[in-house]
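To begin, one chain is listed below as structure tokens, in the form predicted on its own.
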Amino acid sequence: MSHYDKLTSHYQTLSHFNHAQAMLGWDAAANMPSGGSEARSNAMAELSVHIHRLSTQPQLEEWFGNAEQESLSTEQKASLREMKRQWQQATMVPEDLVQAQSIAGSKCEHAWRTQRQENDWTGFEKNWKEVVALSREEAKIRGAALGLTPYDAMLDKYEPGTTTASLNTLFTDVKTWLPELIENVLEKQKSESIILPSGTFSTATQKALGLEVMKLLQFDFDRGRLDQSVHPFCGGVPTDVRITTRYDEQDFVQALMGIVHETGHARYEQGLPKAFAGLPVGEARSMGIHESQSLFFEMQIGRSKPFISHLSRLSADAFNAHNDPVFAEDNLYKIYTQVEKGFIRVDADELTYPAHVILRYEIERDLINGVIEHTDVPALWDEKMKAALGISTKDNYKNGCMQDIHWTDGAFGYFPSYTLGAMYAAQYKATLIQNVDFGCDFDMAIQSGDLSPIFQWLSDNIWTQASLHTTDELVKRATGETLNAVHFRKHLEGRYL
């Protein structure tokens, strides 16, 4: 056996400790009973430790050295980059370190799901205080090992190749143009009348009217499932994945347009290539990627007129309410352009998404980098959210640096990767308006109610290339450029003006 067999092999196995390890994740998320939060917690760290070692054998560092004097395909030379890419990763923190994240962050997060809903900050900084100190710990031996700063250092889990100094041009640029355009869309949608969903929507009908659209964008049930959680995402793995998604009662808008997003997920999960199955290079590129796929879902297929049209026509028959104003085309699609200055980054509008998460990113780069404190950031958030988007959270934690379940176990370098993917899906839009050998009008696609030459597309440039190329090479090749943020805009100007 070759050293890259070998190696193939020892990454294979690590995959089905990943798999069980998602699957008890997305158990504790959707349906664990509260009292085995700390049974769950010592079993993942267990594992966690398990896949660590695993991931760490002394041999790995001989089998790689042979594995690159071998003779090798262009894919296999690839697989082979990703693999060491991981080893690398996974060799630069140690065990014990990994395990002490691994309850920290477990017990931070299942307390954090009481605590946001009682507005506890007291209760949930104790918690937070390990879980900042810990990443800090990471970042920093991440940091000396690559030669970056430690929040690059952490972006690099992520985004491989993204920077701090690219990220602060991008965003920089982003809130020169930004707060304008919202002030003059506002202006703009003051005239507009709105019919707002009144009365109740029962969850049961919303999961059926969820199913219904799952199908329309082609979903694979055979191979994933919808469920409920608090927090909306999407796990397991791409011959398994789970979506969830939190319903609302009295408004079906968000449940179902949250629906959408996590298929966009699930969809480059089940397209990924079988032939790298359980390989670091058939996973998916990054998570500014993988954010792209949920985005151009939601963005650029689902809040486009023609798909409003179907969501029109599906969500009357649900709820058997034909003659309703509310579930005319027209009323939908103003619903789901409507913009909104708000508190909560997961129920934003398209236009002020991005900037919630460039504070957010603003904030995370500070604390992990040892420039602000974990207490500073409630006061931080407030003066923040004032100057992006004229609200204040002052003691209102829970709507504010509460409301998200990233930073509860520590996944600081996260957040730049939603406008990132928001960047990428315009991009990616823009090359299929342009070149018609695809297929289909894009529009024309959707109003047909067969979305596959889209899907094609995506499928063909984007998941079944799984990590073979790096993400600059992977956009450029689909696009022709790397990323251009001016599709983004020339997107939101064009929707919203």
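Bear in mind that the values here come from a model prediction, so they are computed numbers and not experimental data. Note that the rigid core is defined as the largest set of C-alphas that superpose within 1.5 Å between two forms. Positions refer to the first chain, counted from 1. What changes on going to the form predicted in complex with a further copy of the same chain:
- With the core held fixed between the two forms, residue 330 has its Cα displaced by under 2 Å.
- Taking 2 Å as the criterion, residue 160 does not count as shifted between the two forms: its C-alpha moves by less than this amount when the rigid core is aligned.
- Core-aligned CA deviation for residue 306 between the two forms: less than 2 Å.
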Given for the second form:
Number of protein chains: 2
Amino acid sequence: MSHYDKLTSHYQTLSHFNHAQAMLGWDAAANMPSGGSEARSNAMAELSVHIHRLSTQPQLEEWFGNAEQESLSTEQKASLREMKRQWQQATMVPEDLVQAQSIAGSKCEHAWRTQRQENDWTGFEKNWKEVVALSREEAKIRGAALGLTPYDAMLDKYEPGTTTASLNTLFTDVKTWLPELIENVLEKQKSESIILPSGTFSTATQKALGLEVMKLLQFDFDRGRLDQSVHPFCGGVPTDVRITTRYDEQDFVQALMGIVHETGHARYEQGLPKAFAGLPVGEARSMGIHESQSLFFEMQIGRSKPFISHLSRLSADAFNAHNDPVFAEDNLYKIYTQVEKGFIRVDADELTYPAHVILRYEIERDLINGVIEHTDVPALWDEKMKAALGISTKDNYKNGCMQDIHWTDGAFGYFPSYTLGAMYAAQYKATLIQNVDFGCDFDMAIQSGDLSPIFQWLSDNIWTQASLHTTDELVKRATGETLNAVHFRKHLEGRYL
Amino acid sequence: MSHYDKLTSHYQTLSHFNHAQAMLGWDAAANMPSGGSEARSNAMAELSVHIHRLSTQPQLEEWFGNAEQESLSTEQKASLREMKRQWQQATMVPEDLVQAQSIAGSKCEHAWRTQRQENDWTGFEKNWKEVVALSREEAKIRGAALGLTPYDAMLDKYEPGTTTASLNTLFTDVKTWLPELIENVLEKQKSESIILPSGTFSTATQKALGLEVMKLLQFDFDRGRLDQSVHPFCGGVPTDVRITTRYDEQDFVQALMGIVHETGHARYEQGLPKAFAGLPVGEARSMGIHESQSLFFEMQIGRSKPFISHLSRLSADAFNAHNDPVFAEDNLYKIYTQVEKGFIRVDADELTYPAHVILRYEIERDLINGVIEHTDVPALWDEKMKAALGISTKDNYKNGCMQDIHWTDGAFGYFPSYTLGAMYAAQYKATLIQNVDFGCDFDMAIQSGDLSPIFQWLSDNIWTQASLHTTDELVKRATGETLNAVHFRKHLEGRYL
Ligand SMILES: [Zn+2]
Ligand SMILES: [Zn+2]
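In place of the form predicted on its own, output the structure of the form predicted in complex with a further copy of the same chain.
So here's everything in the complex, that chain up top.
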């Protein structure tokens, strides 16, 4: 057996344990009663140890060395590159640091759940200090191994190839036009009247409606499910994708668009190439590309006028409310494109969302690179929120720097993925509407209710490409250029001005 | 670290992988869409390989040898005995035989699913021949290792300590009185009129009713759930027990009593001692003892008059049918104690069920011991069915020897557990109603709606005892004697005559 084949077989074995881990994680969020959590945590920790052991098995180094000498096809070379990337990621950081991070992160995150509610920065800061220190250590070690700055090495975990230099350029550009755009849109929307949903929308009916919308989006129910969890997510495995949502019986609009978003993640997973099942090269390219799919579904398809026309019809049917003005196309469109300055990222609309991300990016970049200290964060947050959205978070930690879970356990480098995803999604849309070969009007396809041509393009250009190419290559092949924020700006101006 | 401690830690590690396997199995039955099955099978097969590897790790032999020299408490000795038992069970049969059995069993079972429907004995026989041959080989190897006859060695897998000699005595006794009892009961029931449920009983309402009944039976919802699957079962882990049922919208009585049955299995699991969590000594004693709990819940509690009074009230409430005579106490009691001679074991009532089991026992015993050949089975089945229930299965394989899944993949030795369970359950009940210390009338406790004294007895005598004692010791401690079929006979005569 060639060393390439040995590696392939090894990573397929690993994928079976990852399958188990993914399902246990989904079940813990969607089904598990509270009494089951201790034994579940132990089982998942044991699986993690085993997965880590397989991921860092000593003979892998020799196998990689030998496999690189073997004569391989282009696809096999890509597969080898991605296996090696995962191996490097797994072996780069010493085990005792990983363990220390896991303990400090769990402690900080657990305490944060009450500290946030109590606006207790002093208590949080004591635990977070350790998390930041360990993440800086991790970033230094990764940076040294990869020849990158500390923060770039953290970015590399989620967005291989993305650098501070490129993000600075992208985000500096956004900052030149976004604040004014927000002001103009707010001014424009001032005069609009919206009728907000109120009253009882039963969970069962909302779920039935969600399933209808998933059908429209061609979710493959033979290879996936919709369930409920406190924090919506897309989990499972490509042959069995488990998406979740959270229902509010007072309002259906958020859960419904949440389902559209998670369906985007799900179709990417369902569309990954079977030929590379279980192998790193067959996995999603990056967090940003994953988000580009969910946000393409949510922002480019989901909040488009023709799609909202479907939502209007389907939701009025579901709630048996054909004469209720809430469900009128125009009104629903206004609801789904309403812009508001707010404290909370997860509640932010499409237009103000990038401001939240850029603020976090600038702070975590400087924090990991040692330019600022963790105690500087609240003041910086307040200052940047005032600059971006004109609102102050002074002494309001719970709605400021303590609002997100990401930093509590050291996931520095993740936030940019959200806005990268939004930008990629806008760029795909621009390509789709310009492409003569596409042979189909984007809005018309949505309006017709048969979105197949759009999904075919995504499948050909993104889903089936998995990790065969670098992110830049992937996007260039799909759109003719690497990431270009002008499409995002045009999209926002087109929709909101 | 002592070798005893090393073994303890090893078996706890093993339990984490078993946790994963149990949950994946439950999910496959309760949630998984069909497209997910191939990857799931692969993941579960990989976990099996890993579990087998851990179960048969070469250094275990030395650890067991050394641990037996260490000074241990009585409970530690029991724990060591049970770890060693599992190790012996895992190492006893050569891996290539296990693999051959797995392949032949899967092939036979898979083909059986259509062959049964088509009454195709000839087709089935061709695959089954191999399954029987491999099981005989397994039985011989186990027998040689344990110093038992081949069939006794198979019994030992499910019912450690139970022998052909003891089963022959028990079942020969039953055969002296059961046929006449059945005739007398049928004669008595002839004149009774029963109103059968008909019409639509929605799945949602049936589930809500099932949950009410589980509450009455003090199922711990903080450590378990009720879901749906094609074949009802009790799965999961002791801290998170997953029971399932199957609903028929034309009739609610079977699903409801099925929930009572599975709740019995579940409470045994939920009641296992935390001090031995993850260790073999902390697991259920045997299949027969497990069934003694489900059948105690189903037959001793569930079909008792005071419990059926609760079911009458709760189901009439649930279906909003207070004046419907179907739900009257007397009528429901008649439904739940109706006796009928039938072909199918899983549809059999409490009274005729043992006849189905004894027939299977006699055939599988002789088949595994080489007294008969697999081609003799249909004729023997016909002959024994005529003797036991006066019905012929000549040429009716689908309702005869091809009806059960058990033999298709070689689970010979399992069937006796069902009737052993029913007998143990009757013996517990006899102890409970005779025991002065119990200080509570059995029927009164049920009638009051607070069944705690009954559950306390089960917890003290069965659940918390797990595998600390042999089955005989367990039953003797609980009831003052080893298994005595007279209690079963008295119970049946008391209820049905
Ligand atoms: Zn997302
Ligand atoms: Zn059972």
